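Just the one chain here, the form predicted on its own, laid out as structure tokens.
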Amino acid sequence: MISLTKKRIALISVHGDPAVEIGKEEAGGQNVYVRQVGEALAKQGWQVDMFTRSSDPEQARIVQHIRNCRTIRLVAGPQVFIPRDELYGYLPIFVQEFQKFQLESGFQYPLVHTNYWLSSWVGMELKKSQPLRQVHTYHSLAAVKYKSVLTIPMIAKTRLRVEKTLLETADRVVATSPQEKEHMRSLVSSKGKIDIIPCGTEIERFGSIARSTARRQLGIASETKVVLYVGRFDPRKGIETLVRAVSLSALRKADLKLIIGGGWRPGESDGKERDRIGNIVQELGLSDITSFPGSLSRDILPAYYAAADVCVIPSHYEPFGLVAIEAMACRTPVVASDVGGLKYTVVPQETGLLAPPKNEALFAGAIDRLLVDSVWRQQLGQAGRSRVETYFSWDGAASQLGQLYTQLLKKAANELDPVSA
């Protein structure tokens, strides 16, 4: 007989590996989400197993992270990297082997907390055939996203009907920031409950390591403007309009040096957008100044931050931006797109500044604005600093939705047996 772990939960991820190394192929700021809160709900006394698609047959099946977190992955088409926008039809194999999972593991997952809208699938169908109480993080909106894309994708009424489904019919849905639930009340659906828990970041990791130390570790000289930018290589992510906006700065001919992180893999989506970004650096002869350093991995990334002068997220959409959080944290201020919830986590003149997508020239204004008053540099870069602290730790989040998982856990048993509660 299977039993019910009260304690055990499950995070399901079904493209975003928590196992993976950050800056492949569609590697960001989903996975870190939620490799982070499960080792934090790990840490707080929940057992958590993390859900996600094997895309690779060398890769382990199952990665222990720490005490009572791991990573399991399921075999669910074929063992190779498959776009997110066709996994689709991958995803009922993908229900079948979580559901022989708990079979040969003799339990079942009381509650689920799936995220993007291929894992809210799975979530619903799982729902279905046994007891589940299922949480939801979007971590983008097709309502949203649509609107900054050229080309519509063929699974885009798809996805459209199985976001507002997933909205009117989860236990709770979790908006990193204010303005992602207003999206989803404005563009989604009306029905629905909506809680506020923002994404955190490691603040001992990141803020760790002195400018100075950073540059001498970098090969960086101190008197050099250092202009960052750290994500996929993705035409949503905006690099184009940072590339432009460097070309236009009146700092450019000065000691500048531009830093593009990210990995990609060649002939693949982000290794197009590479060759595309690479292309333009040239067009506009910024290739002395312009590096590629490619993948940053965790270890070496707080230098990175921590060794620029101002780090931009020239995003066209981000629901919360852990790029933000995580440069504040490294008092590092932040250049930004004003939109979802970058409006959130950068409070303007306050921890950086704020420029409309796509605007090269604002971008060049509010970029040179910080590289030539380094007082005030730091002032953003130390206020920013305090803002994480107080708001956005992981140890923070991982408590709010604990404290969410026991509510709804706690109400499940009291419809079980009402008698007894």
Second form
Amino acid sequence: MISLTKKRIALISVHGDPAVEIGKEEAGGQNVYVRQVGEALAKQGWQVDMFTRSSDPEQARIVQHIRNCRTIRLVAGPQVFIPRDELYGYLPIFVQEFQKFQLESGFQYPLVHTNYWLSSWVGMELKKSQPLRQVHTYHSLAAVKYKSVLTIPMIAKTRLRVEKTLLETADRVVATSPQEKEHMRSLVSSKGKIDIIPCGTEIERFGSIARSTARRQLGIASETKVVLYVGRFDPRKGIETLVRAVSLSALRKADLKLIIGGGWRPGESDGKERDRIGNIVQELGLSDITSFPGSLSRDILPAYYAAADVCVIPSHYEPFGLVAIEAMACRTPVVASDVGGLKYTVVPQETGLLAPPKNEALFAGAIDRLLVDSVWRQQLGQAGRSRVETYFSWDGAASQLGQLYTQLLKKAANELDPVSA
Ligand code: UDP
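Now that you have shown the form predicted on its own, what about the form predicted together with uridine-5'-diphosphate?
Every chain and every other molecule in the complex is listed next, the one we just looked at coming first.
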């Protein structure tokens, strides 16, 4: 008989491999979230298996991160990078491979925590053939996303339908900010159970290096005013707004430095956005003060944040926005769009400033206000650090998730055996 192991859980992230280097191949917040939550849960006593799709035959099938936390790559479709909007057709194979893995291992997971709508479909399918609790984090909501993009992909209808069914049937949906919960309620469904558990950040890593040391390491003069962006090249991230805002800055351009950090692959969607942004930089005459350092490793990132005078997050939409709390943890004030989770993490006038998305003039004003006042910058930076320490550690996020899992597993045990429970 297959045994039900209570403390063994699966995190499923079909397209966001938690074991890859972040900043590459569409890798971003979801990869970080799954990996950090997985490792923090393992340290708190859970046995965590993180399932993803293999996108390269050279990749190890199983990666052990720390004790009780590993990534398992299932072969579902060609082992090449496939954009997320083209993955839906491979999900049935992913489900089969997951079931095969359970059979070969001699156990069934009693709980899966799925990430993004693709994995939510996998979780809902698995539930049809085994006793299973499903917790889900959306990372992005189609109902919000498609309001702010020009071209709607073919998969949109399916995604909207899956996201609605999921909300109405999952054992629990995790919103990472009150704003995300509000969007689920107003745009997806009034049914379903939602808990708010914010994302976290590595508070030891981010904030470990002083501004002067970071600037020496990166070769940046102490009087230069540094404006930083970190993230994926995706039109939804609003990098264009940032570039135009910098061109509108009232400060002397020779004193400014704009760093746009993040990886891209030539010819792919992020490579196209990188080229588009590069052309705008050139048209606006900002080439001399702008650098594109490419994908930034987790080891070098704290230096970039610490060296910056302001970190800008000009997204059109952002369910949470890890970059905001990473910058704040490094005592760097943030100028962010007044949208989604950024309204929750960034406290205007206290840890940074908010501006309407796509409004380059107001972004320019907010950036300049910070750049001209180093004392205020330091105050905001210190307050940002305190806010992150209080509300946004991965350990805190994982212990809230762990409590939720325990509660759902207890409920499942009660339903199975009401007498002895
Ligand atoms: N990131 C990174 N290196 C890069 C670019 C991004 O490590 O070169 C990380 C960044 O530090 C953050 C994540 O990718 O942890 C992006 O998460 P966020 O929630 O800001 O955006 P998403 O990718 O989910 O849209």
